[in-house]
Structures are given as C-alpha cells and as structure tokens.
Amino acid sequence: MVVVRVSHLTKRYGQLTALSDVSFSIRPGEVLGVIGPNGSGKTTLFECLAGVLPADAGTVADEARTLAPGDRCSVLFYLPDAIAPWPAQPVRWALDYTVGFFGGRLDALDDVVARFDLDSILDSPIGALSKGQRKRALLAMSLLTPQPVLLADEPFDGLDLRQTREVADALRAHVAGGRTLVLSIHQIVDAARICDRFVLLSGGCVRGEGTLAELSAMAAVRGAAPHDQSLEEVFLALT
C-alpha cells in the first residue's frame, strides 16, 4: 500500500538542478528516512512535497488522485527546520493553538508534553528557548496535527545524544498510533536507529530506495558491495 507517491519531481534554479526526476513512495504507518548530506536537496524536496515551493515537473499523488500544491495540506503536514513561530508566545499557548487551528488531537496533548519533557518550559516564550528546547516543542506541536503524513526536516538537529534517543522513541510511539513519518536526516546513525525504509538522496537524485537489506542487495547488484551491512557503508556504496 502507498499513502503518497512522488513521481519525477524536478526543481531548477536557473542552471542549477536542485532535484532531478525524484521518485519514491511513502507507505502508511512507516518511518521513511530521506538520507543525504547537507546540500543534497532534502529541504528543497520537502518544500516541493508540501507545496510551499513550486516544482518544475513531477507529481505528488495519494491513492485516489494527483494532489495539487494547495491540496497537499490535507494529507501532509510539513515541519521545517530552524523556525521559531510565535516567539513571544509561551509553549503552552502554541500547543493549544495547534490543536485548535488544525483540528488536532486534544486527547494526545498530555502524552506529548510528557514524552518531549516540556513541563518545565510550558510557560516559557518560544523565542527564549534554546535550540534543543525549541526543537522538542515544535516536534510536539507537529505530532498534535491531524494529517496522516508528517514531514519533519532534521528532527534531531540541536539535540544531544540522550535527547535524540528520547525523541526517537517518542516518534516511534507516535507511528505505533497510526501516523506516517517522513524524516529528513543527515546523520546516518540517527537514521539507522529510527527508520523502517530509506530514500538515499545525493546531488538532487535518488540513488536508492528500500529497507537496509534491500539497499544492500541493490549495491551488490551494481557491483558496489559495501564493506559491511551498516547504513553508512551502504549509502557510500550507492552514492
């Protein structure tokens, strides 16, 4: 089953091709990792998927229809990296506003606050939070939205090792409740810890899609067998 299918997505900036013929599928109830170094096109891809940046070619479709950019917000919720919305408002207000504005899950509010350890910062203005605190607060807000697919750009950026593991556990628990996550990650160790499948992006092109075992087999078929079965070695072999 496929909840969203991306076909031949292309984005150009003058002579620079940021995305070239990008195609992959998003399956319901999975954590899909879009893996690639900085500059590989991950953020551009997410912005095109969400419809906030126009693509030059390609389509995004659900099971029934091609989704115009203005229609994708019914299926996809996009959380960009490094934003600080409503900087003067406290975290508590932002969580309540997210539920009310998007028609989100009020019943999940207490659980999200606990999982992301937000009790101590609920009354702090968003603009006064540290990078890691703001990241946890924004992820909590995004998990309260009702769209079936959540796109999160660099969800672990700004978190230390312990926080990264705690946030990964929280995201996995959320998927167990029926949500689908698509995560843009440049730290391969983090991706291997949380993701079910992977899209390997390099130079704006998809170099492979599948589980770690499927990607390893793909590398072997191409005559670029990795030294071991780690995601890092498979990525290097395919890119």
Contents of the next structure:
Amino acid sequence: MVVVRVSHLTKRYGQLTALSDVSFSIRPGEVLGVIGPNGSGKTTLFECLAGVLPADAGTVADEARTLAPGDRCSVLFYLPDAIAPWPAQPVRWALDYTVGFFGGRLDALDDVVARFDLDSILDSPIGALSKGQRKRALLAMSLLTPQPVLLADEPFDGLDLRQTREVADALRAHVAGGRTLVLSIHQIVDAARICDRFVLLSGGCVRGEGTLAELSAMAAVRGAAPHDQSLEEVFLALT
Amino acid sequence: MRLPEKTGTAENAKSAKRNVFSASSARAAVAFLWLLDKEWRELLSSRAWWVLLLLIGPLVGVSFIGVVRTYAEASGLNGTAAGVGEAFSPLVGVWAPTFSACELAAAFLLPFVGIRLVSGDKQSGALKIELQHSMSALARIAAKALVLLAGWCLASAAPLVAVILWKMYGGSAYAPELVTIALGHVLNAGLTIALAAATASLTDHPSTAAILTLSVTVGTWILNFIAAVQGGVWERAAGYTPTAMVAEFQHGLIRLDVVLIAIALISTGLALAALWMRLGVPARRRTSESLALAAGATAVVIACTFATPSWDTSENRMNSFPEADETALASIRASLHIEAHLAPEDPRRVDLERRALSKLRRVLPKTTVQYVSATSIGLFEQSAPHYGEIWYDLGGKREMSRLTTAEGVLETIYALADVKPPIENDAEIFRGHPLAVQPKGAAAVFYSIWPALIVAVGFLVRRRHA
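Compare with the form predicted alone: the form predicted together with its partner chain:
Below is the entire complex, every chain and molecule, led by the chain shown above.
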C-alpha cells in the first residue's frame, strides 16, 4: 500500500542536474528518511514534491491519481529548513494561524505545545527565537496541519542531543496517531534513531530504498557488503 | 414506486453536493480572513508603514500651512471681484496643494511599504508555507492589496485633519470636490500598490523591487517631459500617467476613461504579482502568461480611451463652460474639426487646451483636434505664414481665428454653426470663498501632535504584538 508514489522526478538548474530520475514510494503511517550528504538534492526533492519548485520531469501520484503541483497540498505538507516565517509574530499566533488558515488540528494544539516544550516561548516573536527554539516551534506548527503526509527538511538541525531525542519521540508519537512522515536528514545517526525506511540520495540519484535490512541485503548483492549492519556502513557501501 | 425513491436519491446527492460546496466555501472564507489578519499584523509590524505615517503628517502640514497663508494674503486684498473669484476656490487654492503631499508619499514612501509586505514573505520563507494552501494566488495578492489600501486610508487621516482645521477656521469645503480628490489619491495609491506588488513578486530581492518601482515612476515623469516637448501620441499617453491622473482629480474632474484605465492597470499589476507568486510554476510558463496578460491589458487600456463621459465636481465649474453655453453647444449636430498651428511648448497652446478645448471635448466628444508645428517650442516659427492660426471646420464650413480664450473659441463655433450666443447669466458666476485667516494651531498639530501620536501608538502596537 502506497500513499504517495514518486516517479522519475528530474530537476535541473541550467547545466547542473540536481535530481536525476528519482523514484520511490511513501507508505502510510511510516517514517521515511531521505538520507544524503549536503548537496545531494534532499531540499530540491522536497520542494519539487511539495510543488513549490517546478520539476523538469516526473510525476507524483497518490493511490488514485497523478497529483499536479497545485493539488499536492491536499496530501503533502512541506516544512522547509532554515526559515523564520512571520518573524514579528509570536509563536502562539503562528500556531493559531496554522490551525485557522490550513484548517488544522485544533484538538492537537495543547498536546503539541506540551510535547515540544513551547510554553515558555509562546509569547516570543518567531524572529527572536534561537535556532533550536525556532525549529521546535515550526515542527509543532507543521504537526498541526491537516495533510496526511508531512515532509520535514532537516527536522533535527539546530537541536542538541536531548532536544533531538525529545523531538524524535514527539514525532514518533505523532506517527502513532496515523500520520506519515518523510524526513530529510543528513545526520545518519539521527535517521537511524527514528526512521522505519530509508531513501538513500547521493548526487541527485536514489542509490537505494528500503528498511535497514533490505538496504544491507542490497549492498551485499552489489558486492559491497558493509562491515556491520549499521546505517552508516550501509550508506557508505551503497553510495 | 421506484421513481420517488430515485428522485429522493438524486435530491440527496444534489443536497450533499451543495453541502460540500458550501462547506468548502466557508473554509475558503475562513482561510481568507486568517490571511487578512496575518497581512494586517505584518503591516503593523512593518517599520516602513510607521515611517510613512510619521512623515505624512509634517508633509501635509508644510503644504497646508503654506497654502492657507497664501490664500489669506490674497483674500486680505479684497480681490473678490467677478473674474478672479476662481482664485478663491478652496479646490485649487487649498485642497490640491494640501493633498499633493499624498502624491509625494504615494510615490516615495508607499512603494516600500508594499514591497515589504510582498517580499517579506519570500525572504522569511512564509510564502513557501502559505503556498501549500489551495487558495488562489490572486486571492493571496488581493489580501495584501486590501490591507495596504486600508493602511493608506489610515495615512490619509493627515489631510482629513487639514480639512477639519480648515472648517474650524471658517473655511468652505465643498464635499464633491473633496470626494473627487480623495478618489484620485486612492486610485493613485492603488497604482503604486499594484506596481510595488508586481515588482516585489517578479524580483528576488526587495532592493531590486524598489529600484524597479522607482524606475517606473521616473519613467512616467520622462514620458510627461517628452509629451510636453513632442506632443502628439506622447501627449495622449502622458494623459494617463499617475501625475496627470491625479491632476485631473485635483481639478475636480472625474473622467471615466481615466478611472477605467487606472482600474485596468491596478488589476494588471496585481495579476502580474499573482502570476509570479506561484513558485511551483515553471518560469517559462509564468513569462508567457505575463506576456498574454500584458497584451490583454494593452487592449483593455486602448478600449478604455474611447470612454468619453466625465463629471465636473468642482463648485466653480472650472472644467465646464457655463450651462447656457453647454446647452447651445449640445444643439450642434455637425462634427467639428480644429486645426491649431501651435507648437507643444507654446503657452498659447496650453491656454487653448486648458481654457477651451478640454471643456469643449466634454460637450462635443466627437470633436477632433489636430496640432500642426514644425518645432517643439514654436519660437522660430512665429514668422511662418500660418503659425498661430486656429482653423475650425464645422460641417464643411471653415473659419480661422487666433483667439485662445474660451470666449474666443465659443464665438467662432457659434458663428460657424449659426447659433445665437447665449446671454451671460451673472448669477452663475462663481464668486469664490475668500478667507483671511492665519493657520492657527496647524503647526502644532502637524509638526508635534501628529508625530508624537504616531510614535506613541506605534510603540504601543508593536509592544502589544511583540
């Protein structure tokens, strides 16, 4: 069963090919990690998927139909990395706005505020938050959106170890509620902690897709058996 | 008995469809209200808007205080005899210069407020988030435009204070004139907002958008300059620049073609902004859509130039001939062609245009005017055989005159048309509203109270939102 199928997605910036024939699928209720080093095309992939950046080729489809870029917001919500939206507005307003504007989950508001420990910063303007605080606030905001699939670009960037674990737990709890998460992560240790399946991206190409065991087997078939079964070793073997 | 059952099912389906439609409309309306709230909050947190509010008070004050003094000096000379009464029209004597501060603010301050509101979302990443709502780009840009217009209306409180002060001094204020001026400045602000939104949406950085916006403004001034020198098609085009448009309203004239063209240009600017706001659409497609939009807008603007109705809202009928003359002119059925041998920069041509022909076109819309000259200033054409001649052709009958006054032009036309000139009605002559008072308290209001109030309110509002 597939909630979103990505087929042959290609994106070029002039002579540079940022994404080349990228295909993979997103299954309902899973945490899918898009793993790759900096510059591997993760952000470009997410922006093309969300329809905020035009792709040169390829399709994105749900179970029933191909989704045009303008229709993808019915299925996907994309949280970009390194943004500070509405910098003068307080966190409390941003959360209310997300619920009101997107028709989001008002019933989840208190839970999200508690899980991301936002009580102390609710009245602070978003522009005045530290990188980690802003990341937590924006992740909380994204969890309130109504789309069944959430794409989060580098959700752990800017968080310390304790915060990373807490956020990972919060995301896991959210998935248990029926949502599907696709996370772009360049820290493989973080990815291994939270993701069910992985898409390995390198140089704009998909080098492998599957669970850790599946990827490990794939590496063995290609004659690049990793030293151990860790995601790091598998990633290095396949890319 | 299956038929009623089927009908019932169809009705249920229709009702369900209606419910789905009304639910989605309600959701869209709620989202739009949230967007309006967000844009309003963003405007309140924008320093550019507070600077606009702060500066518009002193700008209006400088103009108002100056013109009230001049008006008082002229009134003190008891120059209220018939013939100079027009000089004591508050429309020309007070409101036009006072409201011109708004024109300055619209040209140099408002663009930055608009650019900040549109570019801010791009810079902060908010646009990428908001684009993930199915709301149309046009609705998004409309929310910004509405909020910016509301912000402009609040800034217009400064000239409103001037009106209140003038009334307190015992001055006369003719409501239709004030409404006309306000309409002109709202349309001008609309043009600025649309231009700023389009440039901010087209460019990646606010500074590029600001340069582009000011370039367009300067471009319209260059067009006015070329029109003054070259005349012809340039002169016609320059009649629709924001400066020329505001000047018409400041003289109490509402021209349908000007209003329609302003609305068309505002709509085009906002539509262009909406097209380029859609980050997910390939640039090539956005470019071709923009070109199609520009072609459509050009066609609409050209079509609008054929709209001839106009309304003179000035108390002294400064844009119209006396009513008796208008009735007499309206009885002339033959088409009138005028050939004036006057250069674009010749003061006689300016007189002829302002005092007679602009009024004549309002009564006889089918009048055609052709200017003939070999140079732009006419200085070296004075000795040319036909220079200075104005030829009138009415239904095949021709007459030449050198008069550039309204009376001279009317006299020639009546003679050609065999129409008896109407008798001048003394009761119709506008005697003016002289007022010899000093602008007491205006300096305190515009230079102290207004800035202090804006700073205090700005501080409180920003603290409340921060």
